[in-house]
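Take a look at this single chain, the form predicted alone, given in structure tokens.
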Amino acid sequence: MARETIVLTRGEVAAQIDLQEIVPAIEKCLAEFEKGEDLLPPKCIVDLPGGIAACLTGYTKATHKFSMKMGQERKGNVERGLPTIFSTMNLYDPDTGELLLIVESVLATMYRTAAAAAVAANHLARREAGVLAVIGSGQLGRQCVRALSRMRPFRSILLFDIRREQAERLAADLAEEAPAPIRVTDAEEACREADVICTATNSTEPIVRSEWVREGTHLSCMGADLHAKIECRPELLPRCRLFADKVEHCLQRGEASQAVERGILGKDCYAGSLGQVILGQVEGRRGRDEITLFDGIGLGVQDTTVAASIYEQALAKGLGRRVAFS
């Protein structure tokens, strides 16, 4: 008899799944991916009349699991009173084909993205970095505050969003959980004071200006996963030592893709991948005054890793509904 499928809602993930267990799993995933034993089929993006649909898949040897995520974005849903993104992820046993998990994956994706941002900051930021700035206070910004603030002993956390009231609400929500005080400010002040900047927006207009970023800063840029999206002004990028989750993908649709297209950067602009830094194959930060930037567009193998972690946590804690499909 086939194993039952665990079904988890976003609320159950938020209440019961430990983000801190996902961070080391994503670190291992990024490193193992560089060994060439995982499978990462091309991302499928479909333009539909009302928006876009995207499908990401991946197999990782470390988890010995296969996942498939389908997400749909509809910007017009704001007027309908609906979320702009709907997404689910399935996790499979690659030997038997059994469907192990169905999970609402908007939040799961935020978890794996925030975990990657935290891993990058841990490997690339200066050891003495004391001020964290998070640009964007949506669901991704929330998880980035949670993940990054526990990677280093930050003295303070600065938060910016174009909707200041939303940033204020997030600061209040996380006040007791965060290990450092959170202060809402404007983008310029946040960037000028920060040792680590994490961008977590859906912006198609650059926010972070070059003149705001001090020497020695690290940036984890997590919002630009399509060519049209951009969070940093292109003139900042030549000042930075750039790293990708996967170089080929980032050249096409990452934070630096528009700068490459415009000839501001060459196609050799990335020093390497974060996984190569973790493995010691590529040197990361080379000095205290260097600006480092991690361009994280997200990979299907990261989805597989977060789904596997959620599945293991659900099994251990008895979470979710059990459904027998066969």
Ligand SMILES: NC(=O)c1ccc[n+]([C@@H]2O[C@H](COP(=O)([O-])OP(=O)(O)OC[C@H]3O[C@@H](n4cnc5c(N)ncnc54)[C@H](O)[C@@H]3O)[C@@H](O)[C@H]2O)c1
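The model shown is predicted, which means the values in this text are computed figures rather than measured ones. We call the rigid core the largest set of C-alpha positions that still match within 1.5 Å between the two forms. Numbering follows the first chain given and starts at 1. Compared with the form predicted in complex with the named molecule:
- In a rigid-core overlay of the protein, G76 has its C-alpha displaced by at least 2 Å between these two forms.
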Second form
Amino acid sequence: MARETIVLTRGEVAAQIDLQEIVPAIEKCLAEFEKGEDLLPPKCIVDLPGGIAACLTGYTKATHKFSMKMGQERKGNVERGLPTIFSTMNLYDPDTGELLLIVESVLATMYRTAAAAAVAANHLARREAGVLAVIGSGQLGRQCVRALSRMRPFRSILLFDIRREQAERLAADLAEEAPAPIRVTDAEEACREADVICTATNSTEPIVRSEWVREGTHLSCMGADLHAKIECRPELLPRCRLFADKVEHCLQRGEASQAVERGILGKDCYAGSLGQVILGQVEGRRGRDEITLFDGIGLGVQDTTVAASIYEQALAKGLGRRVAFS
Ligand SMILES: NC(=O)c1ccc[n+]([C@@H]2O[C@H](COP(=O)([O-])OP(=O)(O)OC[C@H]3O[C@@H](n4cnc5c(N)ncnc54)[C@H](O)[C@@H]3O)[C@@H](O)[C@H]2O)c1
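Next up, can you give the form predicted in complex with the named molecule of this protein, since the form predicted alone came first?
Below: every chain and molecule of the assembly, starting with the one above.
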């Protein structure tokens, strides 16, 4: 008999899935991806009358699972009082084709993205890094604070958002959970004081200025996943040793893509991928004064990995509804 499908809502993921279990899974995913045995078909984008539908798929050998994530963006939903993005992900057993999991995947995407930011900081930040700054206090910023603050024994966490009340709400929400005091401040102070800066905004104007970033800082830049988005002033980038989740993708759509287009950086600007650093194939930080920057735009294999981790956790904890589709 076919296995039942587990169905998990966003609320169930938020309340019952442990983000910290996803971090090592994403680390393994990024390393294994370098071995070239995973499958990452091109995205399928459909321009529907009301907005865009995007389908991402991926198979990873490490999980031996296949996932399909379908997202729907409808800008007009603001007037309807609905979220502008809906997304669900299916996880399959590639041998039998059984559907193992259906999970709301806006939050799952934030989890895998924040996990990648944390893995990058763990590999690239200085050992003694004591101050974490997270720029952007939306959905992604929230999970970045949660994932990154557990990576290192930070003394303090600084938040900046262009909407101050958003940052204040996040600071209040995470005050008990966070392992260090959280303070809301402005962009300049956050960057000047930080040893690790994580950017998680949807900005199309640069926020982080070069002169605010001290030598020895690490940046995990996660918000710019389209060419039009940017979070750091282009002048900062030549000072940094750059890493990507996938170099070819980041050259087109990542944090450095505008600097490459303007000729500020060459197409050889990335030292390598984070996966190569994890595998020891490319040197990460080469000295305490070096500025390192991870440009992560997200990969379908990370979706498969987060779905597989959620599935394992749901099985182990008996979570979700079980549906027998056939
Ligand atoms: N790299 C990836 O794999 C990945 C995955 C998911 C989301 N994203 C991207 O991350 C970004 C954030 O997503 P989200 O769901 O958290 O969005 P969100 O709307 O929930 O939050 C964005 C936050 O950024 C703040 N902001 C915007 N411009 C700012 C500025 N100039 N300075 C400071 N704060 C500013 C907003 O006020 C808001 O609080 C988006 O661009 C999204 O596409 C990337």
